[in-house]
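Here we start with a single chain on its own, the form predicted on its own, put down as C-alpha cells.
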Amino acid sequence: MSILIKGVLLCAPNKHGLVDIYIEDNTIVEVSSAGKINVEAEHVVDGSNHIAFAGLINAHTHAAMTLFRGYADDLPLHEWLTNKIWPLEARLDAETVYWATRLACIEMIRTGTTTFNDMYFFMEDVAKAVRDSGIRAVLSYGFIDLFDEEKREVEIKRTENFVRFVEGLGCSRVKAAVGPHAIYTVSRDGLIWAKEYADEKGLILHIHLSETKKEVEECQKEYGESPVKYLDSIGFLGKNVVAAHAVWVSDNDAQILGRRGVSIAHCPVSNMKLGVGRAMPYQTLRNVGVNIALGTDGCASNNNLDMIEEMKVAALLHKMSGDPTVLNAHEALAMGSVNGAIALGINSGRIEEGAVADIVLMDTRSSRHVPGYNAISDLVYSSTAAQIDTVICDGRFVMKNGVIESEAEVLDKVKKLAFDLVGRESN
C-alpha cells in the first residue's frame, strides 16, 4: 500500500511547518514542504486544517483492564488490588481478556496510540488482539511467583511459552518482552532469571518500581535498601529495563538509573487517582539522562487509555513544583512519542523518513485549535482526542475519517462479558 499525505502541518518536538507525507508499505519514505512530492499513490489524503503527529505510544498499561473500568474507584492501592482487582482477575478466561484488549485497542486507536507496552495474563489471547486490532505491541506475561519455588517454574514455563508463541505468531507488530511483576511479588531468582532470560532472547524487561512509600519501606525492612538499590545490587538494572511509575526514589536512586540506562514509564493520572504521596520526581531523573516515556497504566486506575489526557495531565502535575516551566509541550510530546519508542527499541515515535509509518492526523476545524499561534501546545494542552479522525499503523489506516471496522461489536460483546464476570446484570 502506498499513501500521500499532502499539505498537512507537521505537530513534532521541536518541528513545525505545512509538508506532505509519502508512505510504502509500512516505511515513511519521503517528508518534505507542502507541494514538493509528486507520485502516484493508491491513497491520498487531503491534510489541508490538520496536523499530524507520530502515533503515540504508551509506556504501561494492562489493556484488558478495559473491564473493570469503574469497578473499584476511589481505594488505597493495597486495598485495590487485594480485595478488588485481584480476587476478579482470578475469574478471567482466554475469551474475556481477547474481546477486553480488543476493546483497549479500540480506545487507543480513538485517542491517538499506535503502541503499547502491556503486561498481563492470557497473553497468547492479547497478542491475538493486538494482530487483529492493527496497532503495535510490546507484551509481556505477568510473571508472579509470590516467593515459591515451585510457582518459580511454572512462571518460566509460562514466559518461555508466550514468547515462543510470539515468535511463531508471524505479526511483526507483536513483540515479546520479559515481565517480572514487581520486587513485591517476585522472588531473587525469579527476577534473575527474568534479567538473564531477557538479555539472552535480547527483549524488553518490564517492571513496576516504587510505585508507593509502602513498598520502599518494606524493601527497606526487607533488603536494607531502596528497590532501586536492591535491583541493582542483583545485577537486574539496564538498558532494557522499562520501569513503571517509579515515584519513591531518591536522588541517589535516580543517579543509579541513569547510569545503568534505564527507562521510566510515568504514569501521572494512574499515580494521582491511587493517591501514591508525591509526584514523581520528574526534572531530577531527567537531569541524570533517564529516558522518561508515558503511560495510563490500566483502566482500573485511570478509567481510560487516553495519551493526550496524559500528556496535558504530566505537564501540569510538575508544574505544581512551583517552576512553570517544566516539562513544556515539547517535552510532553516527546514523552508521548519518541521517548516511548526509545524504551521500547522500536522504530516508531516520530515522522521522518525511514521510520514505521504510524501517523496521526487531527482535525484543527475546532475553536481549541484558534487561533493556532502553536500547534505543539494546541495539541498537548487545548485538544481532545475527539478531534483525531484518521490513525495510520504500520502503514495501514486503523481509522479513517471515524471510522474503525468492527467497533459496534467489540463494544457489545465487551459489555456482555464484564457483566458476567462481576457477576451482575447490565441496567
Second form
There are 2 protein chains.
Amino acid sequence: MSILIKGVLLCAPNKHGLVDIYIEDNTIVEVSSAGKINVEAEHVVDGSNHIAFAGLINAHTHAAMTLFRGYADDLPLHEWLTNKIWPLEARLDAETVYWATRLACIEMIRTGTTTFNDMYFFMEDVAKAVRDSGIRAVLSYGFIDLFDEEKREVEIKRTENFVRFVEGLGCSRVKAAVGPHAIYTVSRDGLIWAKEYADEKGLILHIHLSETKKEVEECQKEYGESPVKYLDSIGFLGKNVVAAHAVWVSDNDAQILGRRGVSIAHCPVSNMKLGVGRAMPYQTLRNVGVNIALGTDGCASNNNLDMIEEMKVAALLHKMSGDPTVLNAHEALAMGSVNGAIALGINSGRIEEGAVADIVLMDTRSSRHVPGYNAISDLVYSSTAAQIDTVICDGRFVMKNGVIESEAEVLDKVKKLAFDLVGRESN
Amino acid sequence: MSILIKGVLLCAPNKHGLVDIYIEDNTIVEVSSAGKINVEAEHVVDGSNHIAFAGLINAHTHAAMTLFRGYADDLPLHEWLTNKIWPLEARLDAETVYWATRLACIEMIRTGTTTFNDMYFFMEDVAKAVRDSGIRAVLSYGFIDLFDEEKREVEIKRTENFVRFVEGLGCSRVKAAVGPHAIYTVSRDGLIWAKEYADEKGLILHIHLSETKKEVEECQKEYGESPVKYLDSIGFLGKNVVAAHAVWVSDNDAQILGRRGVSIAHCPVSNMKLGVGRAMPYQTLRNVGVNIALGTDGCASNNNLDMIEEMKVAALLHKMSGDPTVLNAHEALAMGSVNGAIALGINSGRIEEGAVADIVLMDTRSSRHVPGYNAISDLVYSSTAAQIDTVICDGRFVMKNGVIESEAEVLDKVKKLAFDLVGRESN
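With the form predicted on its own done, generate the form predicted together with another copy of the chain in the same format.
Next comes the full complex, and the chain you just saw is listed first.
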C-alpha cells in the first residue's frame, strides 16, 4: 500500500513547514517541500487545512482500565485502590479485558496516539485487541509476587508464556516487555529475574517507580535507601528501563537515573488527580540527561487517554513553580512523541524518511487555531484532540475522515460488560 | 419562542437524572422527569445520547485577546507583557477588537460557555460583538489611570460613557460593569471613584487582585499592607466585587474577602502557564465562605477559552497538594456554572424553573463517556468540549447540531486582521 499526503503543515519539535509525505508499506519514504513529490500513490490525502504530527506515544498506561472510568473519583489513594479498584480487578475476565482494551485503542486513535506502553493482566487478550485495532503497543504482564517464592514461580511462568505468545502472534506492531510492577509488590529475586530475562530477550523493563512519598519512606525503612538506589544496587537500572512516575526522586536519584540511561514515563494528570503531593522534578531530571516521555496512566486515575491534554498539563505543571520558560511547547511535543519512541526502542515518533509511518492529521479549521501564528503552540496549548480526523499507523489508515471501523459496536459492548462487572444497571 | 428538550440526562452539582426541559421565551418554565412534559413547542430537541448542563460562566477573561493566541508563549512574564503583548495592544483598533471578540464568542459557544466577564478596551465594540453573537456578558472598560489625575478624568469619562452606551444598547444579555484594572495601575482616588460609581449604578466591580508575588510585595512596600487589606481600608470590597486570580492571599486576606462577600474568579490555567509560583489557596478561601468562580483569562495566557478544560485543571491543581478529595467533580462544575452566576449577579448557572434558559447539550456517544457510571465525573474529568453540539442562550439556539452561523466568515476575518496587526504573512 502507498499513501501520499499533499501539502500538509508538518509540526515537529523545533521544525515546521508545508510538506508532502510519501509512505510505502509501513515506512515513510520521502518528506519534501509541498508540491515536490510526484508519484502515483494508491491513496492521496489532501493535507490542506491540516497539521501533521508524529503519532503520539503514551509511555505508561493500563489500557483496560477504561472499564473503571468514573467509577470512583476524588477518594483517598488507599481507599480508592483497596475498596474500589482492586475488588473489581479481582473479577475481571479475558473477554472484558479484550473489549476494554479495544475501547482504549479507539480512544487513543481519536486522540492521536499510535503507540502505548501497557502493563496489566490477561495480556494475551490485550495483545489480540492491539492487533485487531491496528495500532502499536509494548505490552507487559504485571508481575506481582508479593515477596512469596511460590507466587514468583507462577509470575515467571506467566511472563515467559506471554513473551512466547507475542512471539507467536506474528504482529510487528505488538512487542512484549517485562513488567515487574513495583519494588513494593515484587521481591528482590523477582526484580533480578525480570532484569536478567529482559536483557537476555532484548526487551523493555516497565516498572512503577517512586510514585508516592509512602513508597520512598517504606523503602528507606526496609532497605535503608531510596527506591532508585535500591534498584541500582541490584543492577536493575539500564537503558531498557521505562520507569513510570518518578515523582519522589532526589537529586542523587536523578543522577543515577541519568547515568544508567533510564527513561521516565511522566504522568502529570494522574499524579495530580491522585494527589501524590508534588511535581516530578522535571528540570533536575532533564538537566542530568534523563529521557522523559509522557503517559496518561490508566483511566481510573486520569480519566481519559488524551495525550494532547497530557502535553498541555505537563507544561502547566512545571511552569507553575514560577518559571514560565520551563517546558515549552516544543519540549511538550517531544515528550509526547520522539521521547516515547526512544523510551520504547521503536523507530517512530518522527515524521522522517525511514521511520515507520505513524502519522496524525488534525483539522485546523477551528477558532482554536486562529490566528495561527505558531502551529506548535496551537497544537499543545489550544487545540482539542477532537480535531484529529485521520490517523495512520504502520502505513495503514486506522481512522480516516473521522471514521474508525466498528467503533459503535465496541462502545456498546464495553458498556454492557462494564455494568455487568460492577453489578449495576446502565442508564 | 418555545423549546422542549425531551429525555436528556441533566448534570448539575449533586444532582442528575433523565428529564424534560421546557423553555418559553428566555426562561426555563419547567423541568420534570423524562416523559412528563406534554406541551406543543416550536422546537423539540431529542435529548437522547446527550447530557444537559447549565451554560458555563467564564468569570474572568479578555475576549479580544484571541488575537494574541500563540503569538508569544513560554516567556518570562515581564518580557511577555512589555515586549510582546503591550506593543500589539497599542496598535489595536475598534474593528479588530469587534471581530476578535466575535471569534471568542464562537469559541465559548463551542465549549459550552454562555456568559463571560470581560475587561478590555474598545468596549463598545465588544458589546456589539456580544449582542451579535447571541451570548451573555458582563463588560467593563479596563480603567487604568497610572496614578495620574488627568488620565483619571479621562478614564472616568470613558467608563461613564461605556455604561451609558450599554444602557442605550437595549440588549438584556449585555451588562456593563466597572473595571478598575488593578491596585498597581489605578490610583486610590480612581479605585474609590470606581467603587462609589459601581455602588450607585448597581454594577459589578471587576478587578485583578494579588495575581503575583511582586504585586503583593510592592503593595506592602508602598502602603504597608497587602492588596486585600489596602482595598478593604479604602472601603472597596463588597458583594459586587469580582476579584480575578487571588493567588497570593494570606489567611488574613481570605478572612477579609469572606467577610466582605467578595467573589473570586480563579484562573488556574493562566496562573500555571504564566508561572505565578503557587496555587490560589483554594481550601482556605472555601473554608471562610468565599464564592469561587472560574475563568480562563485571555487567550494570550491560556491559550483557549475552554471552560471544560479549566474545570479539570482546577481540580487537578488543588488535589496535587496531596489530598485527592479536594475539589471534586461536583465542586468543579459548580465553580464553572452557578458560582459564576452568583459572582456576576445573574439568574443563570442552573437548569431550574425560573432561571434564564442558558443550556448546553453534549453528545455522549464517545469513548470518553463509556462505561458511563458517573455523568458528572465523565463531564469534568474525561470529556472534551468538542462533543458539545447544541447551545441555547437566553432561550435561543446559538449553536444547533454543531452549526454556528457565520463561523467560517469570522475565522477568516480574524486571521486577516491579526496578521495585519503583527505585520506578518499568514500561512
